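Presented as structure tokens, the chain that follows is alone, the form predicted alone.
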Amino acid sequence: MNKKLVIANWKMNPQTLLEARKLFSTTKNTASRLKKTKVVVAPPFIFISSLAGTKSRLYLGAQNVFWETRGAFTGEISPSMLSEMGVQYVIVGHSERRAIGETDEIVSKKLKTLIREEIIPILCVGESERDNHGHYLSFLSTQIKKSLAGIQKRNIKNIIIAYEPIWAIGKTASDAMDSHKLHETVLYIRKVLSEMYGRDIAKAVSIIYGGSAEPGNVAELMKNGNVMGFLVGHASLDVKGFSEILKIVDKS
């Protein structure tokens, strides 16, 4: 990918359709003005298809997808219902899909089904806290590893990576990753690409940061922090607060 990239998580918001349709015009607004980054938003599920026929310069995502393609899975959406849609990109392994039981094995078989599916993955991996004997790289290793068995060299350029350090969601822009930590820890996942892939395949690979970023950092973690751009989480909710995100980021 030549182009940054970033994307709005919304989660579980908002409330109505309205305020949806509301959001998503004014994040089109801005992102259809931008010269050098993409603009994906993943709402929930039940507004994706009320929002599939007004987008420009901006790309639908989704925040959770099943793996497999049909059958009798009651409450499970699958990649070609989201691809029916129009949906491009797909957040897989979110901290608080984790959280509730989604396994690296569960990830694996979602990552392979969307490139199957050719869907674009958003794979997300972080721990969830910092040690100071460096404990959190063994486990982000074998994260990455498991996350991506059976994922054949040629599929991992389509797939980006979204570091997501659990520590800092949902929180300040004062409590996101120093930018420097940030450099170092991308380092690191394309260390363990490299392993896996080879250093050019891994050097291809887009990787981008989630975990409190807001107005006030993205521009520092851009310029230091060896990212390709956001995954937005509450911030994204901030129609003044996104709009510059975007605006910081197109310009960095």
Second form
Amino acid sequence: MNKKLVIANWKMNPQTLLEARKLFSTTKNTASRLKKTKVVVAPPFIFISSLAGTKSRLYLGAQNVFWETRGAFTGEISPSMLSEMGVQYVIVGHSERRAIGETDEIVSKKLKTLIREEIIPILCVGESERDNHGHYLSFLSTQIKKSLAGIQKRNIKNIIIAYEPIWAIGKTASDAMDSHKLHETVLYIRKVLSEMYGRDIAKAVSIIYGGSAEPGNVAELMKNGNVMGFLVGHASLDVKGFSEILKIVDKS
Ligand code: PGA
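Mind pulling up the form predicted in complex with 2-phosphoglycolic acid (PGA) next to the form predicted alone we just looked at?
Full assembly next; the chain just shown is listed first.
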């Protein structure tokens, strides 16, 4: 059985290497005591090399990557540079990146490059709002199909899908998604994957949830939401709160 998975998306935080080191080492302590949960921290690029190195049960992730492998691309970071630093996971298509121009086509290129480099992509998908006519479902289906365009059947099991409804991001536990709605949405995502790749593959893909996952809601979302884990933003910067989340998920 797949392990549960919690990914800390630090976004553009913290502001100093000292703080990053403190946060990383406390998270590492908690992660080393977990039995059934894999923990990944995705810090800003600039901290990665300072946090890498020691063998630990805490895995390194990145928040972005470029789709070309080398060359004249000012300001970009290649997958092999990340690999060399020990990065094993990369978040792709986060809504905050999509908001500044990352299209489904770009997402699909990044996924292909990561697969070639044997880095696990965490593909973020999610609607900006819900309506009563189910338009958000067709939005989701199109986003998934276009983001995964050209990804072959044999590679799809290595991609993690993070369902992150944009309306639930950066709020509090009470604004996050209701676990039953999450369950329905996860089933819908599997239906879309099944249309693309067949039922067995669709069942095997790991789906996690992101959007105000906090100590107060992760147990319920885990129990009734049908997800394997979480992509945690703001709560991953709070040392105590994040340790609590990890322990709850591990026990769930
Ligand atoms: P949040 O962020 O936990 O602060 O809502 C999640 C994310 O954007 O990945």
